[in-house]
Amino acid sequence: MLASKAHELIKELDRSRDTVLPPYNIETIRLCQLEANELFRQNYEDVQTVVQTNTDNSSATSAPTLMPTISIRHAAIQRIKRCLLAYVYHRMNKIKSLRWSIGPVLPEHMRNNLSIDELEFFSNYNQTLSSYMRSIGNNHSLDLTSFMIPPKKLFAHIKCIQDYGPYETSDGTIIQLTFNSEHYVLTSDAEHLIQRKIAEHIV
């Protein structure tokens, strides 16, 4: 059937929706181009054909069965072409929301799974992300990813589950977090200690 690796693509896609990001499946991409390529080409020859017809009433009767074999290759290159820009939008959606999720440094395993131009991309987008956020912050940087959803409460109460030391919070105030002690801290500071496992959060 034409055009059926690049419909295995986004069979691929929909597999993977609520999963994370699969290996770059480059093979399948290569087959589609090369499908593409011999498809163009044979229509290439086609046309040639019928330009020549005009001019040569002797192959005339050739010219109208070559027409729709002509308009389904087309078609089925529209189809590849449409499925594989698919394919690489998605996944950049993907990369973009990996950096909101997890952060700037994705972990070995995901890194596996993308391409070099994806990474290069992956780079770029946090780049131009951690610029705007230090460009929004009056003396400091205003990290945008620590809520998606805004906080309820400015401040939460957390309760230290190791001994860490000095920390030093988002206005400058610095709190020894021993083991067992308990503050009232901003929500931003709270959730960066719960997410590194120093406190937890006491309801």
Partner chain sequence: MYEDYFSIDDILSTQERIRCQLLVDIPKLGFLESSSATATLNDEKKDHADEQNFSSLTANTKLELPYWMIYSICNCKTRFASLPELPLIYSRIQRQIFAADASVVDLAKQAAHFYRQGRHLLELNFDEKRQVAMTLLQTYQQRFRSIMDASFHLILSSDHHHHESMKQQTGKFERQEKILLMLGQAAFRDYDRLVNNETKQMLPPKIQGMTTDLTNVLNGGMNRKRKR
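We call the rigid core whatever largest set of C-alpha positions still superposes within 1.5 Å between the two forms. Numbering follows the first chain given and starts at 1. Keep in mind it's a predicted model, so treat the numbers as computed, not measured. Compared with the form predicted together with the partner chain:
- After superposition on the rigid core, displacement of the C-alpha of L186 between the two forms amounts to 2 Å or more.
- Once the cores line up, the CA of T169 ends up 2 angstroms or more apart between the two forms.
- Once you line up the core between the two forms, the Cα of L39 stays within less than 2 Å of where it was.
Same protein, different form: I have the form predicted alone, so give me the form predicted together with the partner chain.
Below: the lone chain, stripped of partners and molecules.
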């Protein structure tokens, strides 16, 4: 059946929708491209013959028209194109969300699932994002990925969820972080501690 490989690709995409990024399926993509090229070649030939018979005008009615064949092949080419583009597009979106959830450095097993172009895209996206984050937030950069909700207060009430020991806050005082102890610290410090899962925020 025409474009069945492309459909396989989409089914694979559908199955992996809620999971981590599967390996880039280069073989199936190659096959799809070959199929599309082959269909295009055949169509090109048939269009040539159609044009020729039209100019000759001799056997216009006797030979069966090739138009249906051409239009079906054309539809198949478009279909393959659509599937391939959708495949790349969805992977791109996933890679983007990886940058926001995991961070600038991908673990090895994830890197192996990306194609060369995707790795390049990831590093470019990374650069764009980090240069943007450097440019905002007055003089020091602002990490947009860590806390996406703007702080409501200057200070925050936090509760320790592990024994950490002494911790120096940004204003220089040293606080003892022991299990279940509660502190009232600057929001920036609180963010830092929450991010590292040392403390949790009490509302």
